[in-house]
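Encoded as structure tokens, the following chain is the form predicted alone, with no partner shown.
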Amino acid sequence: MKARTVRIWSVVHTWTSLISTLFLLLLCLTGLPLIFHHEIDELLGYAPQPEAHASAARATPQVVADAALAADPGRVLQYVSWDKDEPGLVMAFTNGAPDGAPDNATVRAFDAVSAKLLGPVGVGPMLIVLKLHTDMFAGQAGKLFLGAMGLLFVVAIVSGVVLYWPFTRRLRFATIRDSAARRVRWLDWHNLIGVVTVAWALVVGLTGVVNTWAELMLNQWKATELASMVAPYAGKPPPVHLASLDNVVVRAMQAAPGMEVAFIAFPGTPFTSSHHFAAFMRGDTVLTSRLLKPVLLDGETGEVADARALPLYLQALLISQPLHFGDYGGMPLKVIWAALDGLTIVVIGSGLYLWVARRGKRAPAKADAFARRAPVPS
């Protein structure tokens, strides 16, 4: 590589890299905890727990449903999801409206047999920690702002990769020059912790790129395919008396045969339209269970309209954001993800450290250039 080349790509992984340092601190120390959330959750009490039962027999959707309003009183339901890692529990979102904001809804965990009220969700210091994670408290900008920061750490870890053959290829892999000093010690450190990380460390960055652009893919989907599914009902006004959520449930899967319901939008959410209930189904196998397939059902009758495969990219969506947390192989795969994560910690810091010894090592040289320079007195 010629040495004007070397140095633009050296430029480009310098400014990717410092542009987006502090973000990327952030996102680093704020993965860290996000990747054991459910584990905190439970320890420090803010996970409810469903009771245990002699019998298996379940509560009918609809009457969770039921409880969920009857918690809730002057507020409607948007969701009711069933999580596949606790099936002992229900899930019921409520808000103000049908369309309200996700910020203004109320998460309440139900047991699946008795349909008692456990407790809220999603409340406590991880809620925070999550905010800070995705969008910063400042909603889709924030979001699409991390975004950028992830495109650039891309860039960064790119420039990175080519840079590493040129600034050692004099040195065998994994030399840590312990004599030298601190500063070419610290970029022994750099260059062997960031290869040895920059598998990772691009997935997650270009799997976090794309869960900021979630929101930009449903309305993507809600704008091309969605409105291709409810076309036959345009100009009908919604309903005024809502089908047995239990209804909805069993036309849906006899719509989806070998798939369950992963979370029910009903109608004038996000999620779907003004005039039917959207079922969501999964399937079973460790792929296929992230991998949802919508069933829009009319909200009178339950009966089925219609059933689609997701597009490719919110197929990939969904693939994503378990993979950005790790959240795929149980324990063992969490702590990898955060050892990881505390890796890329120390790579990010070591850089900025040795642009910043760098700069003060040409300080002094620069006023000694310039001393030199200067007129003498006579």
Given for the second form:
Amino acid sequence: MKARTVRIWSVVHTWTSLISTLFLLLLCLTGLPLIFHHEIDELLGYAPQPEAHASAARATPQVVADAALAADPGRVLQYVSWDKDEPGLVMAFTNGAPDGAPDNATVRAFDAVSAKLLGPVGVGPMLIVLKLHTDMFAGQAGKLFLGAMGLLFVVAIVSGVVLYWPFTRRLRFATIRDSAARRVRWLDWHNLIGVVTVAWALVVGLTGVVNTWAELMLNQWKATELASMVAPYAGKPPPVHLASLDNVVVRAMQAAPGMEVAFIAFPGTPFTSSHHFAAFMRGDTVLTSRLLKPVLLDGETGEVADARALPLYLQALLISQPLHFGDYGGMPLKVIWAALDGLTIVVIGSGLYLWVARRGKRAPAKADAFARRAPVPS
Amino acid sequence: MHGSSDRAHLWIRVFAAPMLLAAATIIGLLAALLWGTVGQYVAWVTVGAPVPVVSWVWVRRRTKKNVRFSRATRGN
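Show the same protein again, this time as the form predicted together with its partner chain rather than the form predicted alone.
Every chain and every other molecule in the complex is listed next, the one we just looked at coming first.
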């Protein structure tokens, strides 16, 4: 590689890293507790626990919906969801209006058998950590900004891999030059940790970027696929009397055999039209449980209006989520995720140190050169 | 001819281990998603591989330091 090429890649690596450093540190530091958010919520008492029941007869969806509305008078239901990892719980989202802002929604957990209110979900200190991680309390603009920082991170990784060759070709793999200056030792650590975690960092970085585009993708789906699904019902007013949720669930399961309901969006919410329920169905394997299939049902009669697979870009979004969160391989994978996150913090921190140390070394050299060039006063 | 083979040899020496680790990571990430419980076990080993590599380098370095230190003190 020519010296000029190395210099160009070096400039790219330095500046893409420097611009994103602060935000990447924020993402890595907030991401660390988020890996264990279930466990932390449980420890701090913010995770509602289902009651112990001798019988297994579950409350019907409509009973849970009624309990949710009774728990939040004057508000409307947006979504009812069933978490496959928490079979004893049913989650209900209420808001001031069907299309109310997500930040104004209240999420409550209900016992799946007795439909008893168990408590709020998504509150406590982890909510603050989550908001910092996803949008820094700046809404959609914050999300897109962090996505841009993620893209810079990806460029920094790629340029780092290119620079790995000229910096390490004379060294054996995993060499740390102990006899050299501290800056060189840290350069060796930076190169080693960076290159062994490169695939994981790229996957987590890219999937994080994709996640920041979730709202844009959803809007695109609504404008295209959903619009064509509800086109035959154009001009129909919002339902006056909603169909029973029990009826909606039964019909949705008939329309998607072998699948179960992940969540139901009520008419008028961002995931459906003003006239339809949307039941999002999931499969029973690790992969298919992430790939949702929407079934659209008439808001008044509960009749199935349409059912289609999600487009590729939304499937990519759904697949990117476990690859970003690391929550699909049990506790050992979470611990590995945390360790790799810690190593990424070391790479970012050492990169910053190397830049500062190099500047410190350059400054006196520049001053010397200037002094040598400057005319000596007579 | 000889120069290009040397260069290829050098390239492999520099990138073989990182590429193996990267491939292992990707296989592990997908395995847990596609192969159920068996895939989870694969993921624990392959995605986690960089951690023991870094730990091994760190321990090796500490051990070398300690050996050097004890040699120096015995020499005194």
